[in-house]
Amino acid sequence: MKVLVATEKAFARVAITQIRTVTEAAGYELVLLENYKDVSDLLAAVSDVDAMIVRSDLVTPEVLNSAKKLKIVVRAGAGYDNLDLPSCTAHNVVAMNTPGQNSNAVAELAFALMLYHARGGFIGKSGTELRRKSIGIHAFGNVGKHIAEIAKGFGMDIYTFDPFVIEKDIKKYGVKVCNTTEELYSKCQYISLHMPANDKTQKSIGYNLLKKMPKDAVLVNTARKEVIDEDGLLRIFEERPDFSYLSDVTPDCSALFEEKYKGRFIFTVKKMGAQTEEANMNACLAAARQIVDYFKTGNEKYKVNK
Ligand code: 3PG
């Protein structure tokens, strides 16, 4: 059995050591394709592997066509919008993710962005504090729960909207439940996004929601750029000089932000929410174990394609 780790953005070395330990203990060969620049490298690397671990790397029909022996692909992370699921199914490839494994890292980055912004970029001028400010967690999944725990430590007033999580499971985190997105956005100075990118969420955060946010509104996006309606966001920025956008995913319209709105946005250079040794180790270990378990026992617990 050959297991490929194909990552355009490499995992920490300690995480690779973990994958190697698990795969070699199972008697499999581990192959690495890290920091590749061209999809042709990926197409060549997948040609003879039985299993593959990826991050946000695109697993397209072209990749799957080249992967003649592939039986399983595991996205070492939460969001699997980079996997072409119908094509995986058509190629008899099981697709999995590793939910929850990198959530704390993403939540910590959301707070790093909020603090850096609240303190004016650490240049010594007077800023603001997070204590007693309201935060709305839009979607209460694994990352949302970590946001709630950290926000509690900061003494924030915490709200969420998530129709898929029952009230009891939200309230035990000390979080208040909103019944609509409109209510959430109206109540919260900070909004932190934690929904997946899919047909329903695409461009779902736009002008009508954002305009409801109170004074000195801050939108924090460590999810996906696709969930933002960028025209609506630009309209809000034009109308409201008190509005800020902090994002781990650079928007398509970033040049306009650079030109017109300096000081009101932060965009990380490269998506780095999950870029910690701990998150890499957790996700890698889970991915490697899921592959071994699938081959040895047929366990499909984290399968995401039909
Ligand atoms: C995820 O969906 O798990 C995160 O967005 C992390 O993505 P990455 O592995 O590309 O950093």
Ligand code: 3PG
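Think of the rigid core as the biggest set of C-alphas that the two forms share within 1.5 Å after superposition. Quantities reported herein were computed from a predicted structural model and do not represent experimental measurements. Numbering follows the first chain given and starts at 1. Compared with the form predicted alone:
Core-superposed comparison between these two forms: CA of A12 displaced by 2 Å or more.
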Given for the second form:
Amino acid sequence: MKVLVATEKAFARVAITQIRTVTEAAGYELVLLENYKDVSDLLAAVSDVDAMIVRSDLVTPEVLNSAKKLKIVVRAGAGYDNLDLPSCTAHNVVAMNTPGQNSNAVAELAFALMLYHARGGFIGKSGTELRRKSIGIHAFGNVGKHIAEIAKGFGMDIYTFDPFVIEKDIKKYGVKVCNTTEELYSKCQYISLHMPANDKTQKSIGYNLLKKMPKDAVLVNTARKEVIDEDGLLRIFEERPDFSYLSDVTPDCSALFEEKYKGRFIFTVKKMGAQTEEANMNACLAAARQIVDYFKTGNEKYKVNK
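Would you mind generating the form predicted alone now that we have the form predicted together with this ligand?
Below you will find a single chain and nothing else.
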């Protein structure tokens, strides 16, 4: 078996060493394609491999057409919108992600954004505190659970809405359950987004929800930019000078924010949620182990295509 690690943004050296240890212990050959600049490099590299690990690299129909032997591709991370799932299915390729491996890193980033904003960017002016503020966790998955644990340490009042999680499993984290998104947004000064980008969530966070948030509202997005209705967000910013937006996903309308709303937003220079040594290691190791497990036992636990 030949396993390809194809990453435009290379894993840390120690992470590659760990991947090599896992794959070679299983008797597989590891091939690296790191920091590549052109898709033609990926098309050539994937031509004779049985498995592939990627980060944010696009696995398109063109890539899959070139991967004549490919049986499994694993996205080292939770989000998998860079994988063309219908094409993976059409090519009989199992597509997986590694849920939970980046969760703490994403949660810590959300709080870093909130703290930096609450203290006015540490430029010497008086700010506010997170203690006793209300926070709404929109989607209570792996990241949401970490958000709840950190928020509890800050002494925040914690709410969530997630119709896919059993209420008793939420309440054991000390979190109050809302019955609708409208209830969640109306109760919380801070809203932290943690849903995937899909047909149901795309542009689902817009004007009608955001206008329900109380005074000095702060929307925090460490999920995907596609879940935001940017027209609705801009409308809220125009109507409410108290509204702020913090995101590690720069919106398409960022130029307007720069022009009109300085001091009311934070956008990181690139998506930073998983950019820690620990998350890097956790995700790539999980990907390697899932590939080995799939070939040895047929385990498809984290399969994301049909």
